[in-house]
Partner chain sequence: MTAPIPDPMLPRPFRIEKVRRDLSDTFTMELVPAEGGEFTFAAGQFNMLYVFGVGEVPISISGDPGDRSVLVHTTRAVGAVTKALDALKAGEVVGVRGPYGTPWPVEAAFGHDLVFVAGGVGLAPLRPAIYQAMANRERFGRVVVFYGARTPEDILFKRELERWRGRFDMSVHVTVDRATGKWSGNVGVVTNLVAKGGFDPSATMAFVCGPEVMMRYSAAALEKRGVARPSIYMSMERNMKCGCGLCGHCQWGPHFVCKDGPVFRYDRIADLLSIREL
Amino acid sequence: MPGVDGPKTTTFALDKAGLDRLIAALRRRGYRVIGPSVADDAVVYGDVASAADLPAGLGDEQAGGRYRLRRRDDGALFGYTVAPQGWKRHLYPPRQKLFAARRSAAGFEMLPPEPPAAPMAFLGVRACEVAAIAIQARVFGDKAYPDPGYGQRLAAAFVVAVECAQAGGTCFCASMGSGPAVSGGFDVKLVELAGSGRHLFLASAGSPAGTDLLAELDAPEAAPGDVAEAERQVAVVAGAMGRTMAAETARTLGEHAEHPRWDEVAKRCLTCGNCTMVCPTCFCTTVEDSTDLKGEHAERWRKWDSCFTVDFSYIHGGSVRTEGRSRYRQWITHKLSSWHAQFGSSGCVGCGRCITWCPVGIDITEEVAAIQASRK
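Please supply the coordinates for the chain just given, on its own, in the form predicted together with its partner chain.
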C-alpha cells in the first residue's frame, strides 16, 4: 500500500493490447489465468487466454430473483458487476478429494496426495470479492487446524482486482464497508475507463509481484486527469447503491431468536439453498465416501453443503433444524451475527448475490430492516 512518505505507486494506462500483454505475462509466469467470460447467458469466472475472451460490451441487470445480461455500447470488458459464482469456486472448489486409500493386508493404507495444481491468477476481482477472500482466509486459516489446501491456493494466487464502474442492482457493499473502492488485498488493481471516445485500464501495483509485472508491460504512465476520473467514478458508484444493511441490528441478530419475522420469511423461503451456494463466504461442506466395485480402493470427497438442508443438522434420532424458520434463521444469524464472534467480522460483504439468486427474491437487507423496525 502506498504510504504518505513511501514511494508513490505509479499508475499506468493500459489499452486493450496492454491488457493482453498483462494476461500473457501472467501466463508466462506459469499462472492459469481465470477471468470473466460468458457461458449460458451469465458471466462465469473461468480460464481466459486473452482479452478477447472477456465479456466485451456486456453488462448485467440484477434484482431480487432476477439476472439478465444486456448489451452496453461502450465496449467495456468489465461492464458487469459480479458473476453468479465468485472466486470461492476456484479457491475452495465445490468438490475436493480429501484422500484415496487402498485395502492392504494390514487393513488399508493411505495413497499419496496428488501434486498441487498450477497457481492461479484471478482477473477481475471486485472489492467485495477481495473482502470475501480475506474472510474465507480467516475462516480456513485462523485456527488450530487450518485447511492447508485453501492456504496454499491463496498464497500461490495472483490477484488482479478491477474496481466497479457502476453499482449492481442488488449491491450494498458500501454499507458493509467492503467496497466499491479496492484498497488492498491485490497484486494489481485495474480501473476501467470506457466510453467518451476512450477505453483505458488504469493499473497500479499492490505488491512486489504486481510492481514487477506492470514494469514489464511497457505501458505509459496514466494522465492525471484519468486518475482523477477513476476516483470520481468509484465515488459515484458508492453513492448509487439501492440498499443498505442496518449494521447494528445485523450484528445482534442472535438476540432475536424468537422473533415473529422468522415465521414470515419461512412462508416465502423454499429452503432451496441457492443463497448459500452463491454466497462468496459460505464455507460449509459435507463429505462423501465411496469405494470401487471390488471394495479395494476408497476415496473421500469434500463437497459444498448448505445449512438449508434437513440432513445438515441430523443427529441420531432426528435433525436439529427441521423447520424452514430455523434454517433461515441459522443462515442469516450466522452470516451477520455469530460470524463476528467466530471470525471477528461480518460474514457478509454486500455482493447482493443471495438476493439476485433467490428464486422468490428474499432480500437479506430487508429481513434485517424488518427486525430493526420492530425493535424501536
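Structure of the form predicted alone, given the form predicted together with its partner chain:
Partners and other molecules omitted; one chain follows.
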C-alpha cells in the first residue's frame, strides 16, 4: 500500500527499456499490472504486459461533451490527461458479489467466498486520481462499518503515479488542491520528459516497497537539469488549467437549495448518470438478489447506482427526488458542500470527467460560478 507522504529519495532516470524493467519487476512480484492502453477510440485502464501496450504518441482533446484522441509528435507514453474510466472500477468494481448460498437439508447454507484476486499495480495514476483514491479510502474506511473489499484491495495495491505534462481542457485540479503535482499516496512516481530528442522517465520512491523496486532496476541518478525541467513542467501545467472553480463558494452550495439556477440546469440535464459513473469518488450503490429457477442457489450482488436515478431515493410510498432539478442539486451539493461535513474534504478532485462525459456538456465549474455571480 502506498505511503501517505512520500519520503525524500533519490531521483532515477529510466529510458523506455527501464520502464519495461519496472513493469517486469512488478509482474515478477505477483502483481497484475493495470495501465493505460487504447480501445474504442479512448484511453482505458486495463492489463499491461510491457511498455509496448501503452498509448505511445497519443494525446486527447477534452471539452464539455467532447473527447477525441489526437496524435502527438513526441512519442510520449503518458501524453493524455485522464481516461474516461478511473481506478475506482478496479478498487470498487461496478458489480460485487456479497455472498452466495445454496439449499441444504437444514435450509440454506452460505457458500465460502471466492479466493482473493491477485494484487494490482496501477501504472499511470494522475495526481487527481491519487487524491480520489484517498477520498474513497476515507469513505470506505468507516471505523464502525469499513468496507473490507475496498480496504483489502487498496492495502495490497502498488501505485505508480505519473505527473501530468499538460492540462486538459476540462481539468481544474489546481483549484481543488489535488494536483497537478503528486505529493504523496504513491509507491513510485514518474515524470515523463519527451521531445527535443530525448525520452526519459524520472522515477522516485514514495514507500519502502517503491524503494526496493527502484533499487532492483539499477538505474542511474537523474541529472540535476532534468529534475529542474520536471519541476518547471508541473508548474506550467498548474498555470494552464482548462477550468477553475471557487472552492470556498462551492462549499456553500447547500445554503442555496431554492436558487433559480437549479431550474436552468434541469432544462438541459438528461439525468443519465454519466457524471456519477465516470466520477472517481462517487460511491452510491444498490443491492439485488438473484436465484436460479429451482430455488436451489441464491446470490446477493452490490452494483453501482446513481443519485440521478428515480429509484435511488425510493422509500415506502415513492421516490423523494422525482425531478431532475432535485437530483442534480443533490449530486452537486453533496459532492462540493456536505461532503466536507461527512468526510472532511470536498468530494471533487477537479479531474473534469463529469464535464467531458456529460452528453449535453453541463459544466460543474460553470454552475458554481453562476451561483457565485448571483450572490455578488
